[in-house]
Number of protein chains: 2
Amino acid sequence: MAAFKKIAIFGVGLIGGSFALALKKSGAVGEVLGVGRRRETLLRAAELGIIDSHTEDVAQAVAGADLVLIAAPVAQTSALLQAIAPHLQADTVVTDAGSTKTDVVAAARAALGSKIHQFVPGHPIAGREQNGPEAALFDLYVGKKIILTALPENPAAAVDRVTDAWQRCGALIHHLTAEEHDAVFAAVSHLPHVLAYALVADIAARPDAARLFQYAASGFRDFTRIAGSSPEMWRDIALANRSALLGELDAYMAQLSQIRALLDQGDGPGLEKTFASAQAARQAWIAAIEAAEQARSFEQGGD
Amino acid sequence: MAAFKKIAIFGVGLIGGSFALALKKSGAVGEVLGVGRRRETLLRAAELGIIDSHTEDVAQAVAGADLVLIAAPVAQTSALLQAIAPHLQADTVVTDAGSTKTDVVAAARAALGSKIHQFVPGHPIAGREQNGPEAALFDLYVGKKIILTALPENPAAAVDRVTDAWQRCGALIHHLTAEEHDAVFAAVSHLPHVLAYALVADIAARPDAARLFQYAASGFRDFTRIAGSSPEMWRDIALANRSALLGELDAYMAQLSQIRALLDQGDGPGLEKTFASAQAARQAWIAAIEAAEQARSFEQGGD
């Protein structure tokens, strides 16, 4: 018998679709049911073999589900949890894939009330440029981190069920509190997105923008790649993680002001020291990533 | 007969070495002579077929050369021009490959005096992560931009000689004044490098840096790629282009302060508008790059 009799997925795009494909491939799931606002997306997901069936009826969607994954745009999470709450059976576990966690936890507490122990918040650190069911890949999560920000109310069995599903997708489970999660991602993800948007917006607004872009090269291209991301999604993330992101912006502007002062004073050794500390930290980070990748491929090869 | 009887190259690493390889492959040059401070680098360049001969004697290096390329680290440009000046024959043209131009022009005026008309400043917009003669590629410059910041004193024949050499490498010639060049590259290259260094330095200095780096993903990796660049080189570029870069830092910090205010006020539409203007500008830029690449490959195919 399959480990999961029925999984309901709200939002069958890149994130939800890849989760479904991975679990189906692993043979771990009896039925995958898709829920979404756009009928054509659900039909496409069914065509692609991502889901077995679909519905717009929330009660029907969650009835008898072992696991519910909310992978719709984060702005919908609160409304979806409210819609799910009255129909949520005692043996169902709900998780999500949102990029921020303290706001999701607050929304879940408000929506689920005494059923909050059934909600295990999560954030898969994986993505692609493309979106939608066509972009879904069965191996999107292989070797990728999934951060669970389990609640004090969660029984171990609920966390285990979510862990089991993601591990069957090939993912590596990490645990943080929601506050730790949001502080970390404000620094290493949300801030860089804002910085990249700011640079391109700054240049685009100049009278000589065309000439500036004409001479922008590969360094600029990589630096600004994340400024090609969805403005709606990043508006929502920025607002959801506002206080941590404000703190990061302030720390970054203080760092920039220091560099500006060094430059203004013509302090070559000071500039070089700052640049060298960054270069060394980045090289060490890249080396650690490569070592982890090698260790993983060695493990897999040894199976 | 070859278009160039003798070319002398000061600095036979990635930039100078690729220039030499491209010209040799095109059959346009009789002799390529390498000059450098490190004997092992010159020997390696000779082994790799980048240069035909080498010397540490500047007089011998420039004697009878049609063209001299200075492709050593920018901090050496002034000293090299001073060493070259007394030996510079009337029929030799000198060019360089430095990333900043107003400082190079000032150094050249000081070093060359009445021979300044023989110096045509240049900046190839091409690079790789690797350095040294081993990194040199005969096709590094194919389809890449070379910016010449010709001086009022340059006779057309001198500019033509430098243009001819770079075109034989497959490069596209662009003309700017030195001031225009430095303003453009402060915005699209020097500023992003400083911003990337600042982010990594900021994070590396935190007590929880290890955890932050642990969760940094591909967006962070691309954004900070240029923070892996040489601290010495970027110290020199920042100082050489100090006033333009200070202006860019100020404009950028003003843009960041605006975004910070929108975030602080919870102004979703304002944030989305800024992010969307950046996304649209970047998408248009990428589309223009791709169209230019297609047009170029069509032209080449039609030859």
Given for the second form:
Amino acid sequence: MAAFKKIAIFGVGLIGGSFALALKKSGAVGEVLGVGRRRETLLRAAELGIIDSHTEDVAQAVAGADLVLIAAPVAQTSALLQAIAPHLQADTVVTDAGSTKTDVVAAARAALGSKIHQFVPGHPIAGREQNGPEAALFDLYVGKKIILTALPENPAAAVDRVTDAWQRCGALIHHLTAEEHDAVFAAVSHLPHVLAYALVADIAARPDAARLFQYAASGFRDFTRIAGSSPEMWRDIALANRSALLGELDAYMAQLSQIRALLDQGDGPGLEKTFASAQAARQAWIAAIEAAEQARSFEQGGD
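Having seen the form predicted together with another copy of the chain, can you show the form predicted on its own?
Here we give the lone chain, stripped of any partners or molecules.
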């Protein structure tokens, strides 16, 4: 018997669709029901085998579900939780995949009230610049981190149910508070996306943009890859984590100002010292990632 009789997914694109495909491949779910704003998206998800059925009726979606995943842009989370709340049965657990957490927790408390214990906030650290059901991959989460920012009200059984679902997708579970999560990801995820968008927008707005893009090569492509991500999603993330992101932008601008001053002064040794420090930090980070991957491979019986 499948571990989950029914899972309802609000948002059947890259994140929700990959979650569904992974659980279906593992044989962990009996039925995956999709809910979305666009009927054509739901029909496409059904054609691709991501979902078994779909509906626009929230009551029908939630009824009998073991688990509900909200995988829509974070700005939609509050409205979705308000729609779900009246129909939420006592044995159903709700989680999300939003890239910000303090705003989601606040929205959940307001929408769910006494049912807040049934909501376990989460964030899968995985993605691609492509969007929509076509971008979904059954192995997107294999070896990737899933951050759970469990609430004091969450019973262990609710956290365990969400943990079990993500682990069946091949993911690694980590735990942070909502505040810790937003501070960390403002620095290492939200800021890089803003910078990538800003650079491409700057080049695109220049009179000689076509010539500049003509000669842009792998360095520009690698740096700006994430500017191909969903503008709607990243608009919502930036606004939702505005305070922490503003702090990170200020810190980054201060660093740029220091580099500009070194360049203006023709200070080669100073520039090299700054670049070398960054290089060493990146090499240490990559080495740590590779060591962790080797350790996981060994634990799983790999070479």
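Every value quoted in this text rests on a predicted model; they were computed, and no experiment measured them. Residue numbers count along the first chain shown, from 1. C-alpha atoms forming the largest set that superposes within 1.5 Å between two forms make up the rigid core.
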Assuming a two-part rigid movement between the two forms, tell me whether A171 and A217 share a part. no
Rounded to whole degrees, state how far the smaller rigid part rotates against the larger between the two forms. 10
Between the two forms, C-alpha offset at L271 (rigid core aligned, Å): 3.9
Using a rigid core fit, what is the CA shift at A205 between the two forms, in angstrom? 4.7
